[in-house]
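Take a look at this one chain, the form predicted on its own, written out in structure tokens.
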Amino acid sequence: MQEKQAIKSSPLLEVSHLAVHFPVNGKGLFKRQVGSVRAVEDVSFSISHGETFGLVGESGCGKTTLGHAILQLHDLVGGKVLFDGQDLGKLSKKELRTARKDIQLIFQDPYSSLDQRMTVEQIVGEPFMIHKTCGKKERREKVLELLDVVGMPSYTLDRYASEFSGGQRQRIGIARALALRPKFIICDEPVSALDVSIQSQVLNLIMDLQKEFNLTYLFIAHGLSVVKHVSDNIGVMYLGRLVEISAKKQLYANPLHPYTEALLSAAPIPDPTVERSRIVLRGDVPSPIKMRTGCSFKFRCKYAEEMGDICKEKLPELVEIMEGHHVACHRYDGQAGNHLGKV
């Protein structure tokens, strides 16, 4: 696969100590809240121009709920994102209507984001149909490009989504992302519903995209192979918080938080004569509801008892050991370089 060309230094989206919570209710006649769900806590990271930033972690850790906070579909308990210099957060409904032309979404499940009553023609068109861009004639022409962008045939214009695969709706849901010609598209686990053998043409098409028309991605997904095929930074996120962001390959050389150390040993080698050690972890994720002190990783990492009581009593913070190269854990204590949330 060949390399990807120099990328612009200055971000295109900066995201700053984002926080969301979401509250948890007693029983009863008034069901008053009674804790919070720390869906993410204090993340911070940017995304320059042409630049497919990977997000990684297990089911629950809050890919998807930071994804939809970026596009401000939650309410923020602390922080802000920064879009092309705008500060989302402090945007009326109008002024964010407008700025979400540029910022779309690919959907997981190709079935469900998809309205079975509508037409191809009526799903890729809408974005066209709510921001008024253009008349019924020229948006039928611009659907039909749209289809041929990504690979539909012209006479699949009038059918259902009901009448497709899996494959072939999410190709109309990357026509669909792709309409009003946006600048920046969180990618949230593209390919997990598809089939494997599926899941290659529309990973290879989601980066043909990126190439013609110079999008930036954040990329979202389970599997560690399939992020490292198209990013070209990794964010390594764990119960809300991230705790690792590298460059690709130096994340794969060098995965300094064990928890990475531990994901990468589960990806699978497609090479029968590597072995490789696996890392199993103990224990279940923590609940993201009850406040505990230290690391939140503490309760199933290999080096917590020989670290002593920093990791029960000290929440490590994300920091610079090398260059691009940042990670939380104690073990790296007094190798910090820069804080990333220090500008």
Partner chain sequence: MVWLDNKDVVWYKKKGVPKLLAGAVIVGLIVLIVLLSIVWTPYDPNLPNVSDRLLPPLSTGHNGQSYYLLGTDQLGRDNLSRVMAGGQVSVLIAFLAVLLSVVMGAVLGVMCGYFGKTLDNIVGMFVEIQHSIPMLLIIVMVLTLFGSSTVVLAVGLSLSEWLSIFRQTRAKTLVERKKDYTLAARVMGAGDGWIVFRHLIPNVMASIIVYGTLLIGTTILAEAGLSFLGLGVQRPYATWGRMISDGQTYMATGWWVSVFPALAVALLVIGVNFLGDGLRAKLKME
Contents of the next structure:
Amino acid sequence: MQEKQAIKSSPLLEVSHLAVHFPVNGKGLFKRQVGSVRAVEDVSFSISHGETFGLVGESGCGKTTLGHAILQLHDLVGGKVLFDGQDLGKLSKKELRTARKDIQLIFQDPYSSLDQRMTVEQIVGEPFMIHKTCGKKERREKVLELLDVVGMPSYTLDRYASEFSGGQRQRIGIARALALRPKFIICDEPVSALDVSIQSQVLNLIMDLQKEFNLTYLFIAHGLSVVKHVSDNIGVMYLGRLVEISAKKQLYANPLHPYTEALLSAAPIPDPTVERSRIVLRGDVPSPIKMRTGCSFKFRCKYAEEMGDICKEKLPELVEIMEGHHVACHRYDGQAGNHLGKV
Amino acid sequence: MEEVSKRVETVNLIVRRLFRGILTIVLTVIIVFTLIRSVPGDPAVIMAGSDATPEQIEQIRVSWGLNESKPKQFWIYVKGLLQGNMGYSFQYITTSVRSVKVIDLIMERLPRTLLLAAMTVVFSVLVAVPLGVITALKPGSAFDNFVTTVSLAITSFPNFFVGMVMITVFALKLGWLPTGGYGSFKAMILPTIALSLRFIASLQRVTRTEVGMVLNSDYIMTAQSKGLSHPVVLFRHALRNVLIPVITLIGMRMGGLITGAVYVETLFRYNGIGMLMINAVNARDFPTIQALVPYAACVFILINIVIDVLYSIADPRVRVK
Amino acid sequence: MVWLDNKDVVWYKKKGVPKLLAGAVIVGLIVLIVLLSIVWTPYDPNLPNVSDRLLPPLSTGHNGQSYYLLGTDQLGRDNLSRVMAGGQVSVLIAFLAVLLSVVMGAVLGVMCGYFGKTLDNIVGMFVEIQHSIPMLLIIVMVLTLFGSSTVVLAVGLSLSEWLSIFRQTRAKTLVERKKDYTLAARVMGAGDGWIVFRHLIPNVMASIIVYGTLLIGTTILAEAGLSFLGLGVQRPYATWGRMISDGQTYMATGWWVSVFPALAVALLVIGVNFLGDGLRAKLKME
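I have the form predicted on its own already, so could you send the form predicted together with the partner chain?
Once more the chain from above appears, this time first in line as the rest of the complex follows.
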């Protein structure tokens, strides 16, 4: 843990009040927008240099969208992303292009993330080609270097992506992500699609690379088990919001949010209505966005009944209960009359 | 709020389609008008034909307003279309005592083509669907291969050639049927078959695929395991699923039917719209041409709308954009 | 497909690569023969020889020397030469028209599939409208008004056929666009142009080639049809469609006048279909 102390005092990535909404169009004659899907809502957190921040949540909670939003692949409805002090949203096209060299992405699906019609050399060499950093010969050498780093033999250079297995493809994808020596890599469920036997290999590779190249990671996963070994801090997302942030040890020792508890205990949560409850319809209310009242977890929370109306009416804010441990739940923020407080 | 009632959606659909249909017709009219007016030379002379008298040319000039501005001409044209007053056809000026009105010509011929088209659709479905079902029941069999090969062979030849062969064999050599013309039911047999051929080929193929998929779906196997007898399973479940693709195909092939009708009518001397068009074209009968194309387009679009509506009613899962 | 039993799978496999070869051979042969006819045919395809009218195939002329492999037509012209030469126009127009269709359809297809939104909506509207118009009528009109030159025919045919290429390309582009490798390129800093030319087009190319090839068959038939109606390239140039139409009167007495051109058309169409299907099988298997 000691080696991973922040090199600089200011965080590498600072996300504040990020919101991403997708429009939902009606079936009327003119297909007006009738509402929006709130994929990401009021998300704030920061990641220090050299840290691995784990982001956990079930499928559809918005974690992938969050990752893409940080990379400026989506329009932000609200909030901002500060990378190394720069507001990414305010950069010009050219500046953004340069900034992209520092932030990369490792994809979940090893099959669709590599262009089937390209050779390994072309795939891993593509970043160099896009930014015109070096000539053909030099590029080839750099690609060989990268392949070596990820454990792919040199003869794979001229093979087509389609000839490789899932685990090997992920290695190629990792090599590609490392090409321009980024500072920060978002790992979007990099091992979910792989066989269990391969998962640990690729995970270890990712962790080794962090030390070797001084990388900072945002590690997205859908279960707490994967994230346990790799993360320093962990954020738990539910329906587009961060409900708990904590250092790893703290989280496993003392989970505060009921959703985190459920994830840890792997208790099955009956949930027939996830999709529908995410879509907010405009209806006839004149205000632009009709907010859902109350906590988004109230339907599945085991404490909801004993907490009473407060959970139905008021949205809990993310509050720092202990040092480094944030949670958005009325059981701790002192809002409710009957304060159960597990502090 | 997401469950808009079926009726509202259907009305919605009809309105959208009508809107687009009107737009299409307007565009067609504009295209026809522009094309005819963009031929180099004096439009009155072109329209009147090479052996028209100066008085006839002048008459054309006046009645179509060819001295006036383009917008005015367009308005006269559109008015004529809407009122059904499209002047006199030139094909018949010299051959008959009184000139024939274009609109009369069209109204006379149109039902014949529609009849031919209807008979073709009915005949095709009656032949292709059973064929498709049989070949789906025994894929890979000799019969299946035979049907596939014959289909490929027949559709690779130009359709008018196949028609010619049919005339030679059945009418000339065997004398069973007349060589064409309009009048008797017997005369319509060969044209209907000729027009149906391509349709049968694709319909049979589609039916075969669909029925095959249904036959092997888990759904059917469950039904079979329940002890339902083979024919019952087949007819009740499978055919219902086939209905939608069949309607889709008919919709897609409507264009082909119109196109095919032009050839078939010309070949068999069947006096419908198709033959009228070709005759008009060969005789440089512009009044007929410039009336025929928009009207034919209208009919075509209307049929498409009807099919689209039927389609969306038949399959509630489909949301036609 | 689950529903093919073992016997069928074997049967299908047999038609994979052999189809491609067969198609290529057939098309290749026909094109070669047609090309040959530009410089040489057994006899002048346009020169009448009334004394040798309507001779059946494999017959000798009245001068005891001319040999008519495929017989002669109603004006005594050698059928073989006419079939060979007749292919010039048909093949040329078909290839030209398909080329135009593919260029128009593929470019617009990729652009609409990739950029979507306004462009897609506008083009989509025109496409829907054109789909609703019976193009044959328009083509017939255009040919009547502007004459039946090769160019007008090619352009007219391509205008009526580009829709299928457009639809296919657009659909394929939409599928590819959703795949992560386009996202990866963007994350690396690539612009739209790079993604379209370096990723989308190569991946869509296979589909374009297959459908373009199959389109040749449709176009040949369409051109033959127009010739049959008298709207194709005018006399004295031979074209398969008109040869078939001219032979209509003689079907009973001189079937060879129509049958051989029809056979030529059919063979080319079959060959092109085999080629297209074979290509489809081969390219998708990658």
